[in-house]
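Presented as structure tokens, the chain that follows is alone, the form predicted on its own.
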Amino acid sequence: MGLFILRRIGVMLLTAICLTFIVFFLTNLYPNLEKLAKTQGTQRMSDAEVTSWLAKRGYLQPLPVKYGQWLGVLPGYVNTDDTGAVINGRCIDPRKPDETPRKFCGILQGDWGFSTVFKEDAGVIISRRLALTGKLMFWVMVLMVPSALLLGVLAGMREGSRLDRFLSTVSIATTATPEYVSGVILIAIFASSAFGLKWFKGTATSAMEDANFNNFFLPVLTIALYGMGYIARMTRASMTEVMTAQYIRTARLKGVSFRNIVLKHALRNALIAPFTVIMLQFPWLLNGVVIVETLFNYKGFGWTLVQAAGNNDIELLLAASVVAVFVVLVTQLISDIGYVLLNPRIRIS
């Protein structure tokens, strides 16, 4: 298991390396910084303008430069004048110009960047808001997997029957109608005057602060329908599998109880296949909501990510690029994990 783990990380950390390169190459594209420098000069700068702002900012270095200073395993670049004095560079901050200069300054050192949207460093922004979402993710998987896994367990008891074609239907409709789609119903039923209920007062806004019933549950119940469909479908055709298995025939043969048969023998090989796919909503539930987050005006991580990419924000977005791929890369070693210990017949090669 140690050495399944160690390899398992060593992937990790080469996958994770590749990944940040290609969004790292994608983000420092030339139209990309001269968007950002016009952005933060003016728009009427001539090329030569742009690219002496570019040069002396760093960004006109050679990518794998940039790249390991972004890193922090290169010394970040430093320019002088003409008498040697220091004028800028990337260690250097100039809101504290009596400060020390480092030599090394980027994500290993825990120097993530300065936001040019937000004005302000990139770690606090991704820290903050990655905590909203969090928040958002707990609720939603409290709702969605013992929903979603009870669900599929039901359908896939007593396969083609009327109990299952229903739970089926039902699964098969909240997968099939986007986030959008069903925010916009739930907003319009339960918390306007189109209908005449307005049971949910509140605002997902007012939320990030005070969260509460009123305010937070419709969110939650939007993302939640949409996952659990699919959780409850993979568990639903893992279940009928497992009760057609020649072991849970011998244990009815044997006078075994139908509750007995699928709580201590169906049940445990049953949710291999759905644990994987619970696995994954962590990836869906950290960039996929940003239309939920958008809809309720609720600013977490998603809205971030949508907020760095609209407005050429790099530096924030190579931040939380590798929030996103960190997150990706844990969640996939802890569903190989999550193999071995609900069935340890599985091999480690």
The other form holds:
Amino acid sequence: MGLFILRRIGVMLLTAICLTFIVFFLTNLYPNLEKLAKTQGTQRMSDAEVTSWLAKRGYLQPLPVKYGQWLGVLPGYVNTDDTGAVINGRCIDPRKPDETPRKFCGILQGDWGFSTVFKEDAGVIISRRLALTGKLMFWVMVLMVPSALLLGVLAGMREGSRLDRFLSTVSIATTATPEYVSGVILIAIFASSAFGLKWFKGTATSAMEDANFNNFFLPVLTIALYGMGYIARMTRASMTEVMTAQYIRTARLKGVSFRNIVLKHALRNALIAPFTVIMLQFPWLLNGVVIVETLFNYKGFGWTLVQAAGNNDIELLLAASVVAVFVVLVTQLISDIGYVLLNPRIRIS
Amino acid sequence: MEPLSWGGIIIRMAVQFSPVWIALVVVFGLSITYKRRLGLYGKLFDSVIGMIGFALVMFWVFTGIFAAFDMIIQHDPLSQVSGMKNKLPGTPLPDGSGYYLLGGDNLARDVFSRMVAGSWIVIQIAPLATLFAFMVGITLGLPAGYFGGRLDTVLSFTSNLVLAFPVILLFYLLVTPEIVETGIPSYMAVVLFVFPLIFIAVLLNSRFHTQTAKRNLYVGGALLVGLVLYLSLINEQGSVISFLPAWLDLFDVPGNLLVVFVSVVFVNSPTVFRIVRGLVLDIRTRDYVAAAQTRGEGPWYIMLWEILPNARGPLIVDFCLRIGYTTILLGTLGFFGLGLESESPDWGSTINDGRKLLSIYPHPALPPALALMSLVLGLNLLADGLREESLRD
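Having gone through the form predicted on its own, I am curious about the other one (the form predicted in complex with its partner chain); can you provide its structure?
Below is the entire complex, every chain and molecule, led by the chain shown above.
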């Protein structure tokens, strides 16, 4: 078991390094850098000026070196003038001239870079935005997981019944409705003046400080709906499989009531598979978060990602990608380990 | 002219869609009459869910095809009529020549015509991109599952790498003008689009390699046609890859459409790879595979002519689901304004246009949203019906 976890973590770290390198490569392509130079300097820079602007900021070093510096395993670049005095460098903060500069400053040292759009430390922005998204995700989970499990168990306990048909169709319908469709429909029905039902607010901007049912329910519901159908279908499949097992038949022949069979015998075994599915939903939820935060103008992590990508904010985009990749990989790891721990047949062998 | 009531709007829309109704009735009539002779497709007409799904899908397929011939569209989806900005559904045109059945959008274009025109874009891209993703996934998944070993480790690691990428981040990294300028999507197209060619060549070669004359004819012919199509697909005058003389370049895919296509194929193929690999791992242990090995058949023959046909059930079901997923991805791209031009009538872009004034004028965003939902729902129901019917025997 220990060896298994160690191997999984090793593969995860390798994946993380590969993925961040790909993102680093794609964001540091020359056209992106040129655009960065022109937006930070002036639009009318000549090619030579662009090159010198980039060289001064260390962007023209070879890619692996730049990556190593960004990661914090290679010492940051330092530019000196003819006399040997230091002008600038990766680890030299012009706002704090008295500090002795560190040798390494990458994300491993907690140095996430500086956002050119928000004029702030990328790490600070990301942690603040992540807290907002965490709030959103928490309520999504509170709404999504119990209702999805309930849907799945109710549909799966009597396979082929009318209830099963109805609930299965409902869950297919929710998986067929991406967030940008359900969000638009929900806003149009519940928040627009055209239908006159102004029950909820169409934006969640005010929910960032003060979330209440009125301004937060629609975004939460929009994300939850899309994921719910899939989890419900997996739960249903697992439940129908358990309900045909020998021990359920034995319990029924003993005369245990249907209610007790479902609650005491079937449920526990039927919930192993959905656990993995719920954990693997995180990457999808991340997509949903980006779409919903854009649609409802909720300035969380997803919104930041879109802003960074749309405005060519390289450092912030890199920081956001690291977090996104990390979330995905960690949930995969937890789902793998959790599956082994929950399933006695695998755990004991 | 008076604005139309909702009843009038619905009747006029139904009349506008009349070619689609006729086509649907013909297809359903023929299919139900001959359903016993049509195999799995015929069995679909035994399940109500499957029939509903098929009807929804075919509705949009026919709408798309007829829209390409300018049949259902009332007004030009790109032209703006002054005085029609954000007008409610059923408003007549100022010159009295007709109505905007579903109102006008924020640039005074006809919402109904844009929705219909958008279906053609989806019907063109989504199935084809899914097919390419399947070719890539099958060509890599078969050997990974069959041979196993180091090949499997490397390919599985790579596919997990792509799967761990948040899709939207990938789109933002691949589909921006700066990246297109570097030509990375074009190089990806070169790699990804070669897989169908390999697939067909190996498929024919493994079948006919004992009959040399026939093999040379089939493989040579397929390769010739495939190569010309492949080269004109990847080659675009004025982009990074333009080495063909103009007379050989049969058609040009507009650069941004190619990028959208490539990124959708790229996102979809690892999942297909995983499914195919899993199926092969299961089927490889069957007796008929052992029999073929004993007969001395080559590995590619076994993979493509013994294993693949027996994996078709789950693959067909997944194909339907995946077209739906591809439609959702295309919508996502449009929603973020990536790839396609901003005035393109595809559903994602139209939803993106309409969402800015959603709380005051919801009518421009709702029709494309409902259209996208009904198509994806149809594909999901169709897949469900197919799964049920294929499990029955």
